[in-house]
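In the block that follows, a single chain appears as structure tokens, in the form predicted alone.
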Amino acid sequence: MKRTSRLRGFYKLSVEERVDVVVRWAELTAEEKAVLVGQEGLSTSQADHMIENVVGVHGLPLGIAANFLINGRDYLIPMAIEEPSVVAGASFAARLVRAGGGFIATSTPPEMIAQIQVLDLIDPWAARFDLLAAKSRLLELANQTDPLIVSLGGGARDLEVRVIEHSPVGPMVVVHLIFDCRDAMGANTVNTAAEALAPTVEEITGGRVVLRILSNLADRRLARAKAVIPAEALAFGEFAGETVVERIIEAYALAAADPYRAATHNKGIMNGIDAVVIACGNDWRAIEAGAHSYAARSGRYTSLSTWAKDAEGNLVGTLELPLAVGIVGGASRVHPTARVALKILGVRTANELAEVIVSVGLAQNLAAIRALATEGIQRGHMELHARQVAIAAGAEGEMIERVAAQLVAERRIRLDRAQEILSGMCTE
């Protein structure tokens, strides 16, 4: 049988049954399965070598988003997140997109930017000229810092030089080294290259180099996703498909026009993106910084995604943002659960990982905006949140579902009410 991520009723299975599905899908070993179910995983000893002052290990739920078809290939998506409804929303939206042929995703070459700040210049524009004249020499010097990446087809690609004439410390020159990092995220690589170039930059310009650091506005390393959803696939309950299409576009219009709405709109996108980035051991803080900077690149903060209707009446969504992610180096190879998550995904390059992640972001956006524009976000979200409230009230085992069900039925999803319900059930 053809392997498919369209897993009907996956959410109805027990944890053990879901694990067995994923084990078969990714052909996990017994050791990898043990990592997945928490019998192994990151130890305090391993953690002590990753960061400072370690006192323990903090866990997050790891879920699987199903139904994803991206560039004609099926994926199961590991997502590490504590917020209810995100995994369910992504899976549901992926099923809707599947009706239109799945996601189409592309990405630009994995090029990062290292910045070198130069101060104390007599003539910043002459310094810019001299740096550009020495471009070949500087690129060759940068390549010498990482011959392995160069041997794999990466390395220094270009040198850009900007003059900032007005700043609190006077005029400055900022050199941008463009470096192809291949399958690495690339922070260490480009930082090392920038450090290596600094003495030569000072020699060429006669200035003083201060900062030598990557930029997390990785706008040379973009990922893009597109989804086409037939109107009929969006119909449900009292809502005709055409109505849902129009309402989604109307809701998107507010995010496009108003930064107060855009912030929450983009947060919904990042719910999906961050969850995959964390699961795969990548730097979610760098991704967040790059995404929100990119959303404000015009000088006004706006939506990262777009939603419109095509000539056939289909809903069409697109998403574009910087995604500097890697599958080699860093926590992606040190953290046991991150290694298993990458195996489940089955991605072969950093670019493929970025294309999967941007597709999840678009799916998450679709799920949230569809709910907001129709029945409201609280119905589905609060049903899932009710379980957390029941647990917080002290419910265990089968009592969790019983308390949660009554909270939902009463539409009073509050801790005090959950405690009352649990107390009554315990005296039955």
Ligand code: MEV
Second form
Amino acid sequence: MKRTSRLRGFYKLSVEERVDVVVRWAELTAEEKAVLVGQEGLSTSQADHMIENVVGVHGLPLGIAANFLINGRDYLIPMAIEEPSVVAGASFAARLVRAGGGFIATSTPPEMIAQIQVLDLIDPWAARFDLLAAKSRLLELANQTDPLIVSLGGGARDLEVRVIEHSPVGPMVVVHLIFDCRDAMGANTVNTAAEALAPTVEEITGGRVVLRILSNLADRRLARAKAVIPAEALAFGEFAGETVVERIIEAYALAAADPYRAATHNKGIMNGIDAVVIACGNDWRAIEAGAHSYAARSGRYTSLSTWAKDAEGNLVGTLELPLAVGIVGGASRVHPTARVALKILGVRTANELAEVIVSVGLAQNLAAIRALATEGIQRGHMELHARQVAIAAGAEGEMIERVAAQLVAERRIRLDRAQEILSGMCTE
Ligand code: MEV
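Let me have the form predicted together with (R)-mevalonate (MEV) next, following on from the form predicted alone.
In what comes next, the whole complex appears, and the chain from above leads the way.
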């Protein structure tokens, strides 16, 4: 049978049944299954080695987004997030994109930028010249700091030198070391390299080095996704597919033009991106910083995605942003749930992980603006909210859906009404 992530009715299964689907999908061991169902997740003693002053472990729901087809390969997507509708939205949008052949995703080499700030320069332009003239010596020095990454095909790639002529502390030179981090996120690698270069940079320039740290505006490490959705796949209820295409493009136009809308539009994209980044034990603050600084790279904050119509009337979406994620080192290897999440994804390289994540971001954006531009998001939210109210009222098993459906039909999503409905059903 062909292996497909198109899982019909996955959301209707019990947690145990869903876990079994995932166990079979990723061939998880009994230990890995136990990690998922919460018996063998991150322990307090493991946590104690990760950060300081540990007093416990903080949980988040882990959901699976289905239906993703990316570069011709099927994926089940683990998402760690507390917000309802996000996992459902991603799965729904992935189904729409599937109708057009799935996501096409690409990524640039996993190159990080480390910055070295040089002050107290008499002639910053001469300092720049001298640093560029010593490029091979500096790159060689940087490579000596991480022979393992070099042996895996990574290492120092380039050196760029910028001059900031006017600043409150006088002229500055900023050295950018470009370093290919292969499958690591690379923060430690590039920070170590930047610190190692500093004395030589001072010697070459006669200046004084202050900062030596990576830049989260990782614009050499970009991931891109594209989706083409046939208009007819977007039709629903009273909305013709062409109307939905037009409305989505109109909604996007506001995000492209207005930072107030762009912030919310991009937040919707990051709902999907962060959830996968967190599930895989990566640094989501780094990803957030990279995304929003990239969205402002023209000097005006704008949408990270684009939406347009092609000659056949299909809806075409694209998304591009820096995605510095790794599959080796850091929490992605230490955190048991992150390890299982990576196994479920089945990605073989950090680039592949970035290509999956950018596709999820585009799916999330599509789900949000499609709903916003047509029926609004409250109906979907209310259905999920109704289930939570039904559970709070004491509903169990199939009663949850029945009570929730009644609450939605009556448009009265209140605990007291849920309790009334439930007691009515119990005496039926
Ligand atoms: C809510 O978490 C995200 C949205 O606001 C995104 C958007 O407005 O595009 C629905």
